[in-house]
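Heads up, the chain below is alone and in the form predicted alone; it's given as structure tokens.
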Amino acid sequence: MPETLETQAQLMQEANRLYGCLRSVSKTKITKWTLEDCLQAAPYTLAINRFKQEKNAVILAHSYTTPDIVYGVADFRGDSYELALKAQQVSADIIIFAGVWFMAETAKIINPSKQVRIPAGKAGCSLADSITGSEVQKIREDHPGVPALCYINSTAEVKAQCDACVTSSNVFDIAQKMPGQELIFVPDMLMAQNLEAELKRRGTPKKIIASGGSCCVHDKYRPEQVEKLRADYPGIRVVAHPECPIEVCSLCDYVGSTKGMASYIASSKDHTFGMLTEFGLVNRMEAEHPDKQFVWPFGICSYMKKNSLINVLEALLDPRADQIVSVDEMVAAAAKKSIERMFELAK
């Protein structure tokens, strides 16, 4: 427990604040957050919120991190695109990015003069770790003149080799705007299939040249899970991320980014939703829509869950070397062009 000057009354007030946000949120698949859980978190959230003010720091938290971070200390929460925009706009001296390494790297590229720190250290990503910059360079050499897009879930050196970066929020629109009938897309092989199908549906078909890997959460979903959700919960609306297999996406009521799924649920008059995505988004939806039911088969990103209140406080007060984000200047300059091109094309 951190050293704290807070009184017992202040701790209880903070615990009640947290419990008001988290009382309808699942801590595991069969348990929910309790007041006792919130009492244990309160010393950390109070300390973090006090010290971030003193140090002029801002905390960005991806929706896949734990609810005590998302609702306890985050100044901004969202998906990759939302947080990339916020990282571009913040005026704080220190950015604490509760997410995975490629996200913190992106924040540093956009804000080279700011200190960027990641609580989880060099937390990886099955997508970002699936391809290197030199491998992308080889693909481009094999397909001269073909424009290349990279998913934001990629390293700085991969972004540096591509014409533009994309997120799951804007991939379809940006792909439509790229010239030619062929397009290189890395590193998500499953999203590439969904991209090719969506462009064909929109009447702007392109051959997608893909390479890389898949998301270790979303690639596990199968059509039979959708079928079981519909059998067990008549009238359920099933939402999925485009990192899921195409045969799964084709059966769902909505396919889109984390932000897109959240918006779909918020605007829907339906009551029950099947969530083919990471547990963190389920937690957010439970917190924000306690009147609705969310059914989640499985799917936890172990990389995202490496972030905790303890290491957020550590990154804020006394960061380890691996929590401090740095990017080679030449790589950062090239990657920044790719990221800025995304912002331009997404307008």
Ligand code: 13P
Second form
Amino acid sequence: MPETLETQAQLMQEANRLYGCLRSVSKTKITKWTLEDCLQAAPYTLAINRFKQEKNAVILAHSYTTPDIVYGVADFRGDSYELALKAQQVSADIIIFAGVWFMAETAKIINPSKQVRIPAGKAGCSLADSITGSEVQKIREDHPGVPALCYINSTAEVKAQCDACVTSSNVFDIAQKMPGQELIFVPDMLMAQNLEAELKRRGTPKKIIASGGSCCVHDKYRPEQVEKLRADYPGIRVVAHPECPIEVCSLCDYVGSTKGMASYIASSKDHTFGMLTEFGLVNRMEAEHPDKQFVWPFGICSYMKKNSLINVLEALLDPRADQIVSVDEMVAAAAKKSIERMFELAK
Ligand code: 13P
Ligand code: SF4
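Next, report the structure of the form predicted in complex with this ligand; the form predicted alone has already been given.
Now the full complex is given, and it begins with the chain already shown.
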């Protein structure tokens, strides 16, 4: 077969592979992925999958990145806890972390001999950007003897100031294990309210000392969205991330991490789910449960969406300086203790 025809055949085969995963997935609120969209993605996914083997790289992708990354090129997909664990175990030379900066920074801290590259460059996060290490130090000085937890959505400097970090999949259990009646929890004030309520519900109440950050995606949901979902879709199950306001969470059927919501949906016999979370998780559920219906009012993380097939390829072949993750050694050593403490406490 002439080389050009073989290439055309390979492209078509790759487009069909992608379309097999993405045919039931929303591309926007009103459109689905088409075979033509997949044909446009195919040259990139083919090249990335070839070069990642040549370069001995693995690609980790958070569920909030786009589905062409999640299903086209990622070796592992998951929430921030799953990806942190995976990053610790990687033996390849290069980790391409399709996510936001604090996630890639965490991967570098726990597996420092690897080259960690982030396609999106310095992609922030409204939570991680809301507080500095010295502000946490000041809170600790104001509350001597009070243990401090930080959400993983924080900088290495913040992690370095805390006793342990947590993710949304283990925050309630780890907080319950901390000594004393008071607990510092930064930087998510809405998760702090949910945490205080959950600890009270479990019969192990604590006063939570919080800072003022919030997720600019999840803090937008209101009780009216839950009420409208229930009115429009009788029998709907509504799931939410604990970064949402407490008045919203208290109306939902399930509140938990990205992985927790996915597991709840996978094990449920119900058909229709209201998704008070980022579009990427909606896309994953559409791909993995084409027989179920997902209703999503809104919610896109512009930081996560800075990752694209084009900059994954760039990070793999010829990374820009801002795509290469490095962390100050002293800060990394202290932050590593807080991340490793999470791994111990989460067992
Ligand atoms: P998960 O830990 O559930 O992946 O959440 C991370 C995040 O950034 C949610 O907005
Ligand atoms: Fe940060 Fe919110 Fe984006 Fe998650 S969804 S990365 S918490 S801004």
